[in-house]
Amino acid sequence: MSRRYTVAIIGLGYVGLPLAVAAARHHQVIGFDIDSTRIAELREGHDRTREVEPSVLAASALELTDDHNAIRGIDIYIVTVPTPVDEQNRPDLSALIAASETVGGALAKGAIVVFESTVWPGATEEVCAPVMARASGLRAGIDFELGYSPERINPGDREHRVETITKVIAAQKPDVAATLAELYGSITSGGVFIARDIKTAEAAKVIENAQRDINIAFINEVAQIFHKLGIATHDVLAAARTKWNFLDFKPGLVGGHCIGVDPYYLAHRAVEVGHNPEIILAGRRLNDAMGGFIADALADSLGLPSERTILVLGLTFKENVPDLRNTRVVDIVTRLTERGYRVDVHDPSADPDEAARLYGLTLLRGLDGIGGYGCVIGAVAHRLYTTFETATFRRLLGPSGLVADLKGIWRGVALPPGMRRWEL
């Protein structure tokens, strides 16, 4: 590496914080977030996302700030703010536009601005660049430069980290791309791939997650078919995966801030250019409806709501992470409640205050001293739940109770006599 850069990471969530800590090992890095509470927590060594260990955070040279003035005159800005969808599944670029205004207010001539947030192809140059130009009075491509490097953070994944994965990068000019290759190449051992242009890199990001979404939708649809045929999908998959080129996707709920969101960005752009994105939206419809299908199938097996209380195990969108954003477990809870069942929810990873604020749910504090449920639903494969044994179900369930194993985590556990098993 020939140069040590000054870098500002804008947004310190699941994506920004690990990147900032990794970059700070090689460069002078300022981590900026508008959430002063988040900055205070990080200064105390606490990362609520659990992506960075307290010891690693404490040892980092990363500078943390919520002061806009602290990010003036930086060499390279990297924007890592969330890009969700609204209630109608339309792209919500409000955080991205606000971040662009913040960066624009801090820009000096010669700076490079890189976006990692997921967007539709063209958004960096057509949406973000004009916002920064207006805020700064500078010209994109002349006074400051643009780049794009799609984030590939997989929450809770300790193997595929920003320090080990291949980073795709793109810029409007070859020399800027070379600078970004030098920067990211110093951070990751996985190397860099220089995409043809920014639109290409943006498109690569959205199809990575759209592809997974469509594959899971196929498995979810066949799971619904197999349910009607009385066939266990996990048994089918166990046989099918013996073929060398079978794609081993599993049925279930598709939530979170990537797979359940990114396809809508591609679909939005497709409609703008006059194309009806049939497969992409069909996959989304199937996956978004999966929680309702599961709840209705379980209700049909359970009988009268007045005689059954249900325990849902897991609320976060993924195992062993605290992230509750766009979790589809809520769909199961909501549908069962609408059908008259009393539903309790437990999750060892979720923040109870956040569960109450986002979904109006009161989480059980623990599993000790409870029991007699008519149904236990294993919705998220948290580490705690994978340790369940026969005696656990004997304690939690009443006679003839139903064990609904959505993730296949208890397939090897013998249930007490009289209890029933339900699988996707």
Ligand SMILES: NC(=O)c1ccc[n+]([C@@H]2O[C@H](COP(=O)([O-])OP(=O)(O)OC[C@H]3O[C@@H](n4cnc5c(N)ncnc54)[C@H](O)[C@@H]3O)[C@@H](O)[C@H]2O)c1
Given for the second form:
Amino acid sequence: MSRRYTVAIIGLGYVGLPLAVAAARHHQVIGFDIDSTRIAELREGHDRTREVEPSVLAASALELTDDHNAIRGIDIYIVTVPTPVDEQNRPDLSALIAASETVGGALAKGAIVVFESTVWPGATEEVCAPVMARASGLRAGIDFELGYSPERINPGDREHRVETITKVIAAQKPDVAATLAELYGSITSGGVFIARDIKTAEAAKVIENAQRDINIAFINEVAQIFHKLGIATHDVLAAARTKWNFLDFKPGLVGGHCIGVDPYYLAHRAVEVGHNPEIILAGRRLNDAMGGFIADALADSLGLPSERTILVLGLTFKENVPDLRNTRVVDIVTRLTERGYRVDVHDPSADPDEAARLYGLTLLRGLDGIGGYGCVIGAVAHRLYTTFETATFRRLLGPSGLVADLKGIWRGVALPPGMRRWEL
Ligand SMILES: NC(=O)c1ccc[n+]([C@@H]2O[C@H](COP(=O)([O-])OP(=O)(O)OC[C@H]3O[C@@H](n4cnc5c(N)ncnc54)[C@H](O)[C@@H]3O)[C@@H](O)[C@H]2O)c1
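Having gone through the form predicted on its own, I am curious about the other one (the form predicted together with this ligand); can you provide its structure?
Now the full complex is given, and it begins with the chain already shown.
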């Protein structure tokens, strides 16, 4: 039996809430968030990120608070606040710094503060620790201890959960690392890996996502080349992946707040230390331009006035999640609208109010009673769209309609005669 700690989770979003619920099975956990609406919703049993089921939330011993005073004198603080980029793609550490001030104002001697937010190598010790030291009047590494444990969960993924994945952990001292190994070991069945130091664990996280970004960028680049050559990328990939060491990535949009964001954190630090991160930034540029490329290629294959109405299926940044932040589907919608098309958007997972607030888009309420589109774009592989059959396309499109299958989800579905298929 491992020891039962008091734990405060700071920031209850996609990462913090599942972690808090999992930790509350073994420890005395309080979840803190500055968003009072989020706390009120969670108290009602509603998780708008849909990562935690209402019944699980209701049965959890997790305490919830937006009150700074409620998190004083806790054994272990775990910070899971957002680390986005600004409009110029520069790291925005404001939430991380604010959370460090909050924790600094609450911690007592002997506490451990673990950061899970994705940052550049060095940020925990060089940025967060001094803020906490100032706010607390205590010394980092002497009066309170630092740790870092990158988060790997994948929204919407029911297999790789916080309770099952291997947790990388790091601290400045072996005994602190041992405490964290005990804490996280009690939460996950996937085991823990103790990294050499905090910087190493920070670096491991940021390269996991930068590596994915670069690999997808390569496939996006070859998809653009193959488009000019009249070759279907998915057919090429089907052949190439029969080689034992071929890396199996698919072309497409890279959105959300991890893969499309984290490389900028590494790039930022690289530039600070005098290195120009060529591949990392080339990957970002290529992936960010993919929506425009797709829209232009589609517009070039369309053109007839009867084909000037387009239905975009899916707006969230990935399948079966409600998260609309930093979705790159909007790039397709914007470019096609600029080019004179009327674009309707449908998404069964997105919140219509959020789509209106973030992008000024009015989502269709459903797919019944609509049809006659010149083009249907399958932009996100939501479960509903993967059930489409030949008859669905007959209903949604005009006779010579174009079916743009960006995710390759309709490859096995025959199109009605006269319709055309477009793939990456
Ligand atoms: N979402 C993912 O799949 C994922 C995966 C791995 C790592 N990460 C990283 O984890 C971190 C958190 O991401 P997320 O997706 O959970 O973010 P999120 O936006 O879903 O949630 C963050 C929560 O923190 C709260 N918050 C903001 N500032 C705060 C403060 N000063 N004090 C207390 N609470 C505050 C917000 O109100 C929000 O509820 C980021 O660094 C992200 O890069 C995310």
